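In the block that follows, a single chain appears as structure tokens, in the form predicted on its own.
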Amino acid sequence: MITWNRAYRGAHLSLSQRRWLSKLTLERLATRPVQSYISTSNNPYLNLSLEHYLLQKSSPESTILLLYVNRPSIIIGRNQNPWLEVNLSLLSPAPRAATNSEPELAGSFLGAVDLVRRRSGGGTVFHDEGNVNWTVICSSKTFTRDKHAEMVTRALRSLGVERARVNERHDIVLDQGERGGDVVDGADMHVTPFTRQNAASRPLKVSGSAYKLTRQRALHHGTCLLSSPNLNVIPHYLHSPSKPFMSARGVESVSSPVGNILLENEEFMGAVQKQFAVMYSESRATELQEVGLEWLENETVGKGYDELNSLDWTYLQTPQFNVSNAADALASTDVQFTVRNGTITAGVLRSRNNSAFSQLGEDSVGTRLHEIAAWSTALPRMFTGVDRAECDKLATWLESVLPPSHKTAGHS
């Protein structure tokens, strides 16, 4: 069973009565083998820096579900790219014209989205307010990818979610079309009466997972969609313009078919609580602890929300990948920039004409590529001798392929 403590509000406390608290509830990780968190914030530098202090600080043989709701943002993986990933441009807080290829962004601008890179592996996602976030950190020796994701599915079942499985990726996901005449096993969590093999409607994903596995502990973290009110657009930013134009290392996202389950949040929190409980409780009760902006006080906590806030973090972790126009068939100079941990290493413009080709300036190797702010100045500076209309056009080329970076300073 899973009782209540709300004494972490932390903006009616003072200062001191925060580091107090704080320092109460890091205590629990050491002497608790069962523990049970809510977000009451939602920032995801703070929400992610909170599950990783859960995961490094907590005692190995412990068992920990950690539940929170972030603001708009896109969550990347570990190994991703974000200029591949996401279409940078729409995260700039002032609104973007929508285009001719984009008119579900028409009025749906959704203002400043967060670009967080987490610290476990996995590919790209968008959280918002009807997108509820689990985590569930344990004992490596305990640990399988499907085991969290079924007791999710278990809680999904108990709320009248009788589509819901777990499919071959570890994903929940909701099967379409008609029930079948075949009798299911109820326990099992991996098929509904609504399966189908070769299907005309694919399955709907509603919570995809990502983990991160040290010596002694697994974090297995994963998104369940509710009522997000952004599914029209989200496909708009999880969609690079790069893409066409780059060949990259690293995690590439794998685009799935999604939908709201329609759930309100707090019915779906109650009900994995509940199933977290019924799997590791057993008859003693496990205190649900409220916790927020206080752990800030906590100076790993406070670290580990600076680096994941900070530009280094988001871009100059990127692998290697390059850039080139080559697949624009109305270029006539082709333009090519090696990219290393979010630094330009190597660049070369080539005329189609003539075959004159200019190298990217000693000067400009190690350049940033999220601080070049406009190419029309950044280009003449790295290559010499290149005419200035041929320089405009393909600075224009760039900035749609590589705008610059509208990330900024994450806020409480």
Contents of the next structure:
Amino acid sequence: MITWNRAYRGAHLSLSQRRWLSKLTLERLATRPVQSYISTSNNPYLNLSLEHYLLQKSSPESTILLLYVNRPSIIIGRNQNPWLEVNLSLLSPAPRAATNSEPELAGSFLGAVDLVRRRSGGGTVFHDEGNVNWTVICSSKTFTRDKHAEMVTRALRSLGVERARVNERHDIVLDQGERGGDVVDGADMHVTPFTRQNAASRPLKVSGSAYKLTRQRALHHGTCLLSSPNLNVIPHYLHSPSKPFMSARGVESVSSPVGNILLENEEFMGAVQKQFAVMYSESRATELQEVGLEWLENETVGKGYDELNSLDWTYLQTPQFNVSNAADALASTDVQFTVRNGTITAGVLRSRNNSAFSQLGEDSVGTRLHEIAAWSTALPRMFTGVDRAECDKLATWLESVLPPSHKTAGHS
Amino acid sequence: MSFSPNTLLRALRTSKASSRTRVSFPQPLFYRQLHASSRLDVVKPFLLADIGEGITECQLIQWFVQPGARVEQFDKLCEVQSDKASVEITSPFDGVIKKLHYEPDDMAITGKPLVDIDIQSEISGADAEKLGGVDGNEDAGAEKDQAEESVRHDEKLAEVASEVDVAYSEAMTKGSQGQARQHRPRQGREDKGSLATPAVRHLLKETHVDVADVQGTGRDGRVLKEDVHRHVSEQTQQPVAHQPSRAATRQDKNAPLTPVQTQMFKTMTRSLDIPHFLYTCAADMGAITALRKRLNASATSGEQKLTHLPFILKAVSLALQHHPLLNSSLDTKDPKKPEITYRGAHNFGVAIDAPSGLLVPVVHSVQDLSIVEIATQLRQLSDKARNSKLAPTDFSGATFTISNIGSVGGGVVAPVITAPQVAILGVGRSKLVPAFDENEELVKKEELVLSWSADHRIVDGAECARCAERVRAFLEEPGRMMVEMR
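Complement to the form predicted on its own: the form predicted together with the partner chain:
Then the entire complex follows, led off by the chain already shown.
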């Protein structure tokens, strides 16, 4: 059970109970050559801010391991499009009633799920308490994409997960199927006794990676699906109904079938720590330093946290994209929006039956997409001279494709 | 205080970008000597370094600078994103940003310019060597081979960028050892104070000679290349005697690719995608040879003598009027929707064997040129190639390539098409062969083998064969060319 897991000790502490973190401690911590941290918080914004702080402030030759577990949240890549990657209508605490096409969702939605845009690249992932996140920060001179994926695979294999290997995309997968006859080199992290060229079933992805590279430092972080209770629900969150209607630049997620490894969080974290120590500190057990909410006191961490929390960062960092209902055969009016930096820069309504059309009103240019509370009221304001019934039809369509964000400022 | 050249040169060496004198280290690329009196601000394009993993382009996420912004070495320029990695690119120099080549959300291409920087730092010997040219030939003239230089320059800038900036893929870890090695001379440079141009310093580095040991005979005690060579030969007179040279030749030698080889490697790797088919035919060059003999006899100077190549170029151009498919470009950026563009101009790339290797400068608009004009152009291009004076514009815009290996030898060749062209013609060496004429008598024929390669995704065998036969007909009966000329 999670409640008595050591990592969550601090999660329910109130502001007054937070430990005081002295500046000296931070500075001392940042200079040791090998550092291991574990987060006591399950706040995704905090954990990602801690990660970023460690990337920016640690000494250039040091190597750092950070382990953390987040509450249910969806983390999108630095340059991704939340409307395209995530079914935003499911994120609100009380989502609209499950449609007829998804009856299994009724009653099993997860309540409030955070939406976070991280600072590293890559695709969209779903975090929950059955998923452990690991981060390694090292010098960019010695960095390779496989190095730490192999380290985690070694950790998994040491716990008996012999199906684990690193694939060509630097993800960790579990080979499916029967054991093959060939003898396989145990030290090779890219092949297992179960690997075969034309496997009957695709390997299951258990860990995805993303990177952030600066001049001197390289950050590699990855997930690890240990025992997520939500595997059947995740595909609904990560499948956006707006996909056929959007054309976007930016990195698209590559979806893979996923599976649980079925280990305990603590087991896994211990094994990763051990492999990290073997790699970097000649097996001397490195002291595992706890980090948590108290680090918000630090100005840099605090600023990073506020930025990640802000709706501007989450929504306005989206690369340019177009929304159009051209693919919707049932619509009687074409609507098309161009959205740049999360704001609507152009829009046009064009009737399919006659030549009527209306362009986006001047004052509506620059409307932030995530600030639209309801399309039924927003649409008539944006376009003048449009028939009310048409407007309503379009508003209904837009509500499903570009769901209004339920969050107002400040959510933690 | 008199401003003697000495003082100024010393000021040059020790001044930083922020000092009042603000002189920049001049590029050996364009200047033969140090001009102590002029202020040389050089605007250079900073290329997006190869970020490894076979990634050719990445998306620009945000800029941290704007044109006009002053940056210092290692300041962040921008953030780019490629599949899973988001990378911060930092500036390798101090300077002022002049131009940004991309908007946010654009795809930036590796190896192409990212920003233009007005470089105002003193570029160290190591940097200048990387930017200025590998063989440091300061005697080769003030204007070097600009095209070669820009290729080399681009490679070097890319190297500088990768060395100073993020180096993180497996390929780059090897480069990082090079980085460590090259950083040391850069730090050593400031202490020297000895007068030696970057070219000479590069030679010093190559021959492992300390500049302090060499007696300079140039102006103001400057060390020249001859001094270094002399020093080296003095040093090695004894050791040379007992160097078993035979053992040395049997050892393997690793060498990096020269700039021309690198470019060839890149281009030809791209050409691997093209399914080539070869079509050869032999043309009887008797008529052309006779024509040439007559014309050259009345030529006033050696300059005006015609070879068979201009005739071949014109014949091909006339044939392409009937077979425009062979002069088209194939765009396979979207593999599901390939596009052919029929090119209006006949720009023929003519492969030349230059001292530095294979170069393919372009003769533009052959359809509008007379044979004499084509010959003049060819002569100019080969002169420029020999003297390493080809400009980048001389290489751009080719729609068809002709490779004359006949100057060296050869019968049938299978030339490799350069993307995005769809065909190429290889010309062998003409030789005398026995043949039968229309009376079934044995005669001497001068035969030239023409080898056509075409992209079988676009061109079928019959079309290529028809074009080839048309060219052959033109060459065997030059009168046919005359009646088709405009």
